[in-house]
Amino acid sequence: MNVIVTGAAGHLGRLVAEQLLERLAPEQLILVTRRPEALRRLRATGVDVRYGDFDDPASLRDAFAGGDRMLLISTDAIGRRVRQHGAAIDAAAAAGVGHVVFTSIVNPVADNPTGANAWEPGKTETLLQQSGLAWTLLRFGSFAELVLPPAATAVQNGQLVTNNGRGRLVPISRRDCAEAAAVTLTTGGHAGRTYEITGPQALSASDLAELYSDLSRKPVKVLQLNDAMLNWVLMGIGTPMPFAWRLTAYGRAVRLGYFDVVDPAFERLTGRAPVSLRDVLVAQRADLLAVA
C-alpha cells in the first residue's frame, strides 16, 4: 500500500510523514509539495518526494500516480481552497487513488462566524463525498500551538483580551492530529467515517487565564470586549485589518459554541488520550515566557 501526503512541507504534513515512517517503509510514502527542496532530509531516507501544485491541476495526476490512499491537507489559500481541493480530488480519481482522507475542522458549516475558514472545508467535504472515492473526514479542533502567541501576550500584559465571552475551545496538538491521520491512513475500517479530532478538555477564557497564570507564576486577568472593540484594539496595535477581522470572527465563533466540541475519537483511533493544552505549553514554556 502506497500513501500520499499533500502539503507535505507544511507543519502538519511533516508531522504526518514522521508518523507514517513509523508504520510504513520509506518507499511506500509519497510526499507531494510545491517545495520539494524543503524535504531533502526525508527524500534521503528513500521517501518519494514529488512536485505538485493545486493551482496547476496538470501537475497533480503524475504527482499522485501509484498512490492507494491520500491525505488531502486543507490548504491555507482562503478564497481558492474549494477549487484547489476539487482539482486534487479529481486528480486523485484520475490517478487511481482509492481512498482520500481530508483534514477539515469542527463545525464546517455556512453559519460558522469564521466564514470561508469553515464553509470552504465544508464544501470540500461535500465534493469528496460525491466523488465516488472512498473517503474519511478528520475534523480537527483548534491547534494547541496557535494558542501560544496570545498566551505569551497575555502573560506579558497580565491580561487576556478576548471576545470569547463564556464560549469554550478544545485545543488539540498538531502532533496528535498527525497521529490520528497516520492511523486512519494505515488501518482499515475508516471509509465513510467522520472523526472529530479534539483535545481532552473544553476551556473558557477564565480557564485559559488561570492556566497561563499558573504556568508563568504571574497573575493574568480576563478582559472581555465586544467584537467591534476587539477589532479596534487589534488594528490599533498594528494588526492588518483582514487578520484582525479573522481573529475577531474566531472569537465570535468560540463565543457562540462552534468550537466547543469534545469527542473521544482520537483515543479510540490511537489507544491513548490526547495531549492537554497544559502539556503543550509546558513543552514550550520558554516561548510562553520569552516576551514576559
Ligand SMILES: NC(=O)c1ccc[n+]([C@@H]2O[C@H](COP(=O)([O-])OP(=O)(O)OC[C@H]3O[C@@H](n4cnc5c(N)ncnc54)[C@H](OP(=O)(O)O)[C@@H]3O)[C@@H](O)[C@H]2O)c1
Contents of the next structure:
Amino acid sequence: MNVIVTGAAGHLGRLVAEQLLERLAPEQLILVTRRPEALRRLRATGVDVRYGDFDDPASLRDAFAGGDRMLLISTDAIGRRVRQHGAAIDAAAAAGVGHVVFTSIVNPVADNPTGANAWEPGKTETLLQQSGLAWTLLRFGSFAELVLPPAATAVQNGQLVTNNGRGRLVPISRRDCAEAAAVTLTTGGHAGRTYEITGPQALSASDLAELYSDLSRKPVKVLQLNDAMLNWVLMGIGTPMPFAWRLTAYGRAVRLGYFDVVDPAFERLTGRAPVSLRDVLVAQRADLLAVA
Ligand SMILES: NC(=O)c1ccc[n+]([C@@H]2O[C@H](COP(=O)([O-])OP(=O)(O)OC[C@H]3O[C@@H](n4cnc5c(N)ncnc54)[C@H](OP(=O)(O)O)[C@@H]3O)[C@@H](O)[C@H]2O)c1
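Right, the form predicted on its own is done; let's see the coordinates for the form predicted together with the ligand.
In what comes next, the whole complex appears, and the chain from above leads the way.
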C-alpha cells in the first residue's frame, strides 16, 4: 500500500511523514509538495518526494500516480481553498487513489464566526463525500502550538487580553494530529468516518491565565474586551487590519462555543491520551518566557 501526503513540507506534513515512517517502508511513502528541495533529507532515505501544486492541477497527475491512500492537508490559501482542494480530489480520483483522508476543523459550518477558516473545510468535506472516493474526515481542534505567541504576550504584559468571554478551546498538538492521521492512513475501518481530533481538556480564558501564571511564576490576569475594543487594541499595536479581524473572529467563535469540542476519538485511534497544552508549553518554556 502506497500513501500520499500532500502539503508535505508544511509543519503538519513533516510530522505526518515522520509518523508514517514508523509504520511504512520509505518506498511506500509519496510526499507531494510545492517545495521538493525542502524535503531533500527525506528523499535521501528512499521516500518518493514529488512536485505538486493544487493551483497547477496538471502537476497532480504525476504527483498522485501510484498512490492508494492520500492525506489531503488543507492549504493555508484562505479564500482559494475550495478550488484547490477540489482540484486535489479530482486528481486523486483520476489517479486511482482509493481513499482520501482530509484535515478539516471542528465545526466547519457556514455560521462559524471564523468565516472562510471554517466554511472552506466544510465545503471541501462535502466535495470529498460526493466524489465517489472512500473518505475520512479528521476535524482538528485549535493547534496547541499556536497558543504560544498569545501566551508569551500575556506573560509579558501580566494580562491575557481576550474576547473569549466564558468560551473554551480544546488545544491539540500538531504532533498528535499527525499521529491520528498516520493511524487513519495505515489501519482499516475508517472509511466514511468523521473524527473530532481534540485535546484532553476544554480551557476558558481564566484556565489559560492560571496556566500561564503557573508556568511563568508571574501573575497573569484576564482582561475581557468586546469584539470592537479588541480589534482597536490589536490595530493600535500595529496588527494589520485583516489579521486583527481574524483574531477577533477566532475569539468570538471561542466565546460562542465553536471550539468547545472534547472527543475521545484521538485516544480510541492511538490508544493513549492526547498531550495537554501544559505539556506543549512546558516543552517551549524558553519561548514562553523569552519576552518576559
Ligand atoms: N486546527 C488549527 O488550529 C489550524 C491552524 C492553522 C492552520 N490550520 C490548517 O492546517 C493546515 C496545516 O497546518 P500547518 O501548521 O502545517 O500549516 P503550514 O506549515 O503553514 O503549511 C501550509 C500548508 O499548505 C500547503 N499548501 C499551500 N499552498 C498549496 C498549494 N497551492 N498546493 C498544495 N499545498 C499547498 C503547504 O504545502 P507545501 O508547502 O508542502 O507545498 C503546507 O502543507 C493549514 O494549511 C491550515 O489549512 C489549522
